[in-house]
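Presented as structure tokens, the chain that follows is alone, the form predicted alone.
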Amino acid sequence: MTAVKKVAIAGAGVAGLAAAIQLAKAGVEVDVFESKPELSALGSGITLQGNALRVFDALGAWDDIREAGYAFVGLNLRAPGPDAPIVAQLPDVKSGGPDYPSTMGMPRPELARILLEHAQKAGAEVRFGSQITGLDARADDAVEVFVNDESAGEYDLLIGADGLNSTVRELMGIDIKPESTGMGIWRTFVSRPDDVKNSELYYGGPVYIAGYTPTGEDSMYAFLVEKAQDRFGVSDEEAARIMLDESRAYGGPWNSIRADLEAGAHANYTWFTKHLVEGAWNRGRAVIIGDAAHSCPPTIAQGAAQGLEDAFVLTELLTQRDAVDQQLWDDFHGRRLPRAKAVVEASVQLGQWQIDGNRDADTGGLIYGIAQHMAQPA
């Protein structure tokens, strides 16, 4: 017996269509609003630690996952100049057990195209081009779901996995919204030259950090970390520009990286916020997780093993309890809550650290630590 039996998720994201996954698998009728009109083939790529692979496996998504993805071991801090010399090699953590690759590097669509075929597999319905609108949550035992403002019907629970700018945030009514950083991040998609064999950042220089995640045996994306500027109206020819012109400094792979931005890769831009949600992540019958709750820089690249956790966690007690009770709810803010904030804090100092300038800082040790307390199941 499950303690729902009809769930409406906002949002087709990582989190979102996790928790879709592993409700339609218990049995919920489920469906999922997801505001955009398609799946997205855009972005760049994304860094997934063994927590988030764990998961991934619980899922049944984790051998599609293998085969997309390009795993690794351990992370290279290189200097800035010509030689681009490695200062540093953090040891290997394997965050979700031996039985996993310590990171994976992958094409954000595939990643999304993936999880989007498991959660239809399973069961759910997901319907695009659907914007939650509104929600009535009087009810004590259901709530009211109205999407492109027309009523969707009622559900046991609504939960608002609809990113940083989370409309159903909103509607629960937590005035609490995403900060910018004081940083902001260019990333490209390009080809990933041999000698390239995991992560590697670039501490230092013209900008706060430069790095390159492979994430295919031909691909990698890459990424210039800045002050956060208003960027967001440049053409794609002066994107390509700035990247070049920023990333002089960098040797190695970056020359790789140069000239394929040269022959035309795209670049986008975007800011690295931080926010928590510290109290209840429900109100009601309505419960917001991943980026809705939660959402740091990606320094630490945690951020979508922590909303694949939200998911995890909230969707096993839901499947393992027979009621929605307070008892949940404690149950489920004790598991989360702590963890996340340790992420979002760590993360937010490693950005800070750089924007101070300090030289001082044990980068790497707030790295390692973190990873070690990620290695512990959620």
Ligand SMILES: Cc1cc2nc3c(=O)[nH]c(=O)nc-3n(C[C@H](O)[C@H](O)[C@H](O)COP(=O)(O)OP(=O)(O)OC[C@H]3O[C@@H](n4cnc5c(N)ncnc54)[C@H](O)[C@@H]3O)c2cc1C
Second form
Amino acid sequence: MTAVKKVAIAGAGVAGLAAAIQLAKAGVEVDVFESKPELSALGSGITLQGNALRVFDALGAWDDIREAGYAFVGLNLRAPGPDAPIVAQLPDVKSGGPDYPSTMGMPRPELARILLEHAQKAGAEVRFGSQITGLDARADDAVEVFVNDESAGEYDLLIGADGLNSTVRELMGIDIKPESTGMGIWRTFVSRPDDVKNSELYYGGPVYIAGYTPTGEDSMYAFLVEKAQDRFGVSDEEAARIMLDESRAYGGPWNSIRADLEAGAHANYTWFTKHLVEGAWNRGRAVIIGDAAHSCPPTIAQGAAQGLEDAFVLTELLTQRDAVDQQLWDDFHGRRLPRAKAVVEASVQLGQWQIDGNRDADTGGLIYGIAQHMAQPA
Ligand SMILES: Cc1cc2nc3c(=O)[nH]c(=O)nc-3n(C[C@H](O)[C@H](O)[C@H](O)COP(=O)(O)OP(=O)(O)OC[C@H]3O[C@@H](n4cnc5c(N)ncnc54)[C@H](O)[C@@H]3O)c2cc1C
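The form predicted in complex with this ligand, contrasted with the form predicted alone above:
Entire complex below, previous chain first.
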């Protein structure tokens, strides 16, 4: 017995596909509507903490994720300078429990491919080029969903996993929107020098944070976090030049990153955002999860992990209860809101300390504390 029989999901990102996998495995009819024409084969890397890996295992995707990613232990803090000295090595916290590595890096397109394959194998229908444009949630026990401006029929539930600028959130009448935290990030996907074996962050120097994370035997992504500014639309050459200039203060593995940038590695730019829907995430038979409900700077790399946990907890409740009632929503919010709020607040605080130039802040302590919090089951 499940609380729902037919569910529509907006968005084929990590949160939407995780929800699709769990529901389809439980025998629920699932339609995932994704506005993009196909999954992107391009993209940077992502850092996945143990609590995200624990959810992949629950989805049945852990073996594939483990094979496609690069597991590692610990986080080093380095200082600027030609030798890039290591100034701290943070203690390792296995936030997913003892059965999983503390952290893993992987190319984003690989993660998207694996989750899509598992959703389809479980029986979910994933429709690309299908934008959710409307919903009618007037009935108590159903929601009518509109895709590309036409009715796609009635569902027991619509899950809005449609990201930062969620249409479903707006259609539900929730007027909270992501706002800039004042930081922008340059990212590039490059080759991994042999001496990069885990994530390393550099505080100090011309940018707020510089760093990199290995994503495979031959690959890693590197990033520079600067003051948010209008960099959108700069040419590929200009983007690479900015990363080259801003990274010159950092030695060590940055020499190899610069060589790749000079050889044509692509650099892309985006701003950090923050928002949290502190009230209910549902309105009748529509609910938001993932970046639709919360976003934060990736200063502790927990955004996708939180979206995965949202999907895991929601689908656990939907498949173990026999009714979508207020108790289900209260339990969902009780388990998800405090945890997402802790992550958003800590992530924003870590960024703000850099913006304020606060060199005495206990950066390592805050990162360690959140990892310990995340080690508790979602
Ligand atoms: C620079 C940067 C670095 C980050 N690094 C990390 C990291 O290392 N680790 C980590 O855990 N998190 C990281 N994050 C956060 C992480 O990327 C996000 O939290 C996560 O991808 C959100 O997943 P989602 O499924 O909620 O949304 P998304 O991945 O945004 O997916 C939403 C999907 O919905 C689709 N869509 C949008 N509107 C509609 C519509 N109307 N109808 C149908 N489909 C629609 C979109 O096309 C998209 O495919 C980072 C974020 C940023 C900005």
